[in-house]
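One chain comes next, on its own, written as structure tokens: the form predicted on its own.
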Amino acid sequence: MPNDVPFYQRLIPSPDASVLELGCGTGRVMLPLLPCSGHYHGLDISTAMLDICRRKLADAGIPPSQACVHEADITYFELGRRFDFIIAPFRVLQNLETDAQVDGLLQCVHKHLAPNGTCILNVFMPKRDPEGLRQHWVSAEEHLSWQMPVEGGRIACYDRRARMDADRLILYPELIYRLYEGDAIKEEAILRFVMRCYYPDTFEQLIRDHGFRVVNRWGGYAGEAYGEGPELVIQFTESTE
């Protein structure tokens, strides 16, 4: 995971702001930001993290008037309030696979999106250039992520690059894991998500198509230069145009 909770705290326009979260999974970012807004509205699709996300709330001791969390398919929700401040941390634009999907969210970010408020967006620097992608990418192999022991054996995580969109620059990668007995598979689940690219000029192009303004942009949660670092991070607003 990115080192990118500190990046958030520091961008929080003050203590009483209202933020939004898309797709707040099991709340990473969310508990963390609490702290530094005056209330927290979270959004995913997951009925299963967003009940470990409420357990942590309540564990935590959050009344529902400074937090909430709620399902929803964030490229269509209506919350009949707008936020001073918008994220949606850890590349989950990048997930959503259909120019309808990402039109979608951010239609509903122009819908929810306070006067003078913001909004940031990140998807990951590809490595290679488009050309490169479509030669390199896709490979039958499976790499090992990681692995630890456990008890009678070990469970491990690989990953695998199957398949891609080559036209649309979708990759679609697969994260196997598996418990071992000795050399033997004992249980097996396959993780397949979406990855779309976008490159720096694509990526801020996108924004500004959608009737934004762009008001910063950073290659990393360090402070990289747009274009130079491992993320491509865009803080935009409303377009005064």
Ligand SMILES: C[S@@+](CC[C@H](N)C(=O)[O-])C[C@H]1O[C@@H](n2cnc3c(N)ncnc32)[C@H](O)[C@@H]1O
Second form
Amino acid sequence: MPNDVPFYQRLIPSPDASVLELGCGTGRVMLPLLPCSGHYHGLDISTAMLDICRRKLADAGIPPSQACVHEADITYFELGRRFDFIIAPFRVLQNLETDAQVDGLLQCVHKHLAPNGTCILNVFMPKRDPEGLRQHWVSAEEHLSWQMPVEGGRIACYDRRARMDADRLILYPELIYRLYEGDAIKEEAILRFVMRCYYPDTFEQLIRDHGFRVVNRWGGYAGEAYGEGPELVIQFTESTE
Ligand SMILES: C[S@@+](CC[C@H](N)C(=O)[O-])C[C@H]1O[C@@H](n2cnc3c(N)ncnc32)[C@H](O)[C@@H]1O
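Return the structure block for the form predicted in complex with the ligand; the form predicted on its own was the one displayed.
Time for the whole complex; same chain goes first.
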């Protein structure tokens, strides 16, 4: 997980700011941002993630007037209000596979950004150039990400670089969760997802091409320069041109 929470806490414009999080998941970022914001609205497409998030909000005694979450597609939604700060932490933009979805998300940002409001989007910085990715990313091997002991065995998570769309630089990684009893696999679940790749110039251009003005950019959450760190992070606002 990225150490991005203090970064977002610092950038909330005021303690009464309204915040919209696109792809809020289980509330990893939402919960620690609540004390620094006025009203917080989270959207996600996954019922399972939102159930966990709602439970966390209830356990923390957060009233709906302070934070609420909705099941929605972040590429197509209408909340009928605007926000001072819109964020999509942990590379949510990269889960959008098609140009139409990316356009949809950025149009929704236009519709929901308050005057003088800003939005922050983030993607990872690929470790290889496009040609390097095409040649080396796909691999038939599974790599162990983590494992932990459980009664009678262990749970392990492997990642597999299943396939990629080489023209559009879209990766299709898989996370394979296995429950072992001794050496025998008792259960297996595979999580498939999409990671569309952007480079420093293509990411910034995408944002400008959609009628926004870049106000800040970073290469990570520890002060790295844009293009020189593990992440690409851009803060932008409506273009006045
Ligand atoms: C990598 S997780 C990030 C979660 C959270 N922002 C965080 O930083 O912990 C990506 C989240 O985006 C959500 N997501 C992906 N595509 C979506 C879509 N089209 N509409 C709404 N949510 C989406 C997923 O369900 C998932 O919860």
